[in-house]
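Just one chain follows, in the form predicted on its own, and it is written as structure tokens.
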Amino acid sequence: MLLNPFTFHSPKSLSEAIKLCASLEDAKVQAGGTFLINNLKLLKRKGSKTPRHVISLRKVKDLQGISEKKDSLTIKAMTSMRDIIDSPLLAGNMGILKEIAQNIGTCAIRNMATVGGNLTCRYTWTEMPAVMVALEADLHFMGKDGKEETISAEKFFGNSAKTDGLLTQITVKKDPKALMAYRRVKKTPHVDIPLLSLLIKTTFEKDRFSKTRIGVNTGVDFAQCDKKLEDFLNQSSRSANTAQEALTRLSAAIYDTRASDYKKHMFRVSLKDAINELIGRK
């Protein structure tokens, strides 16, 4: 047997999802499912303790889908990879969600992989968590007594990813004057994993860069911004040494511990070419 025994639940309606989180103890969330049977494989494999109950998100309807506001965009925490890439919704700018979406896994991973499992799997290498951050979202939690909480993606990231709520939807304010640029290095050409990721987002007030995030996922810590490159940049023109020089003024420690020299040269490569694309972007 691959699995140890467990308890299926599959709740049709948030505040049954809820229950449900709240009444079972030792139970697990499932979203789109790509995370976590692996990994109750492996703990078998390894003769650890496995959860009693398997709390499956994916009736959940309420938690499906992706609206929009004049000025934000909500995406609901078990919209799928696959309605990201469909979704007329993520138009100009945003279509960088797109982009980033259609890089992860395979097809048959996008249809069932969704934004909110993402998210909050807790390991350090997923693509989405360093794109919230740089786009200054808000993720949506509901604890188990049923109260809302919302939490920036670089406070929640910034605490390890810890939560006792259940991720509802994130929003994410719009900025059409905004200009972005993502870079993803996979692991290896057969395993199709980041080895990084990062999105720059920035604007361009009389060709300065301005109101500047950078969101950088190492794949060994959780997803944060580079102030100090941020910093640098935003007191920057456009210029044909602006991304040269850019790479003197790293966070050093987020880019050079525990990591190899390849993975030190590969974020440096990335972050200059995109610095690059933005300045000769109009």
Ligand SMILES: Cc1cc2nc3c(=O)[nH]c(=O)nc-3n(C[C@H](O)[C@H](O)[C@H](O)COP(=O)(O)OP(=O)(O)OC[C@H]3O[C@@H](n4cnc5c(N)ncnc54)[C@H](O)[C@@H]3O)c2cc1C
Second form
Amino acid sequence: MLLNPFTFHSPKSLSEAIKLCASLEDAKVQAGGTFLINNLKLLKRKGSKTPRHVISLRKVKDLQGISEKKDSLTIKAMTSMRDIIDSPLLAGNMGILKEIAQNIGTCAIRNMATVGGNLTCRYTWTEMPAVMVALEADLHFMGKDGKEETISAEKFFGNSAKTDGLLTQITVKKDPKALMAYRRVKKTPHVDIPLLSLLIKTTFEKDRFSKTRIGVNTGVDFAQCDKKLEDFLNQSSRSANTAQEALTRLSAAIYDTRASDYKKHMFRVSLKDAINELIGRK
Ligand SMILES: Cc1cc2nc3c(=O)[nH]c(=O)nc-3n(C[C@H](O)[C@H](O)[C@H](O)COP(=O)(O)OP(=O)(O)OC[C@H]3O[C@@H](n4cnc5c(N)ncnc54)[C@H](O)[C@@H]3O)c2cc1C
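Output the structure of the form predicted in complex with the ligand; the preceding block shows the form predicted on its own.
Expanding to the full complex; the earlier chain stays at the top.
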């Protein structure tokens, strides 16, 4: 299907991109384009209005790459899933990001889809939001007026991932002692929308769970922290029945809202499995 005509803009710097966002009416930003182009087709098919301008971020060098400081990692918004998989900087417990990226979509999608697009697309089922909530990431935006704003991933998704600005980068504090377990659930073995993304991050202190963070996304709401389960685990020890007991403390609002019996069952299997994985780690 041919798209409705639009003017394609390809800025080479962040300031140029911001100027275009500020000056063009009826414009859409394109990152990897894996959702955007499909959305333009859907809008055309429905007979709805389509944007007159597309601003591609592909050539904006300031938005690409992963870097690290002693205590933190920075992932620029245009970093693709492939870049994450290939990055030597994502070592130790941050290697979990490679595992997550490796399971997203297909090879072609991973080559194109960006972390920024995954976080800002406002689909409630993409996986990076729950991950960034669990990692206590900060999201950095630049507004159309050029002003920078930093907001925690938890707050951003708590506010339904609304933004008028450009996501420029994500920063994550390094926590080498933390252990992490990731689970995703999908219905079929094929490329399929995940029903659940779940990252548990914890530190064991004398065999007790501590500083536990649980980012969860059941595709029903935007990603959130499961505070109830965090509190329960932070009062629990590394024992054989902790995971089973945790299942009796689950928040119905998170795991049972608009969930079929299959989903409810799989959510519980995944949570138990992830907690047991952490308990079993040295
Ligand atoms: C077939 C298929 C399978 C998939 N499977 C999975 C999966 O298993 N798990 C998963 O998590 N995801 C999955 N995805 C989603 C994919 O990983 C991408 O995250 C998603 O398609 C959007 O990323 P993108 O870079 O292509 O963004 P685009 O499509 O370019 O943009 C998406 C939206 O985000 C906005 N946007 C993009 N970047 C910015 C920015 N920096 N600042 C502000 N707004 C911005 C755009 O304006 C647009 O509205 C799948 C997608 C497809 C098409």
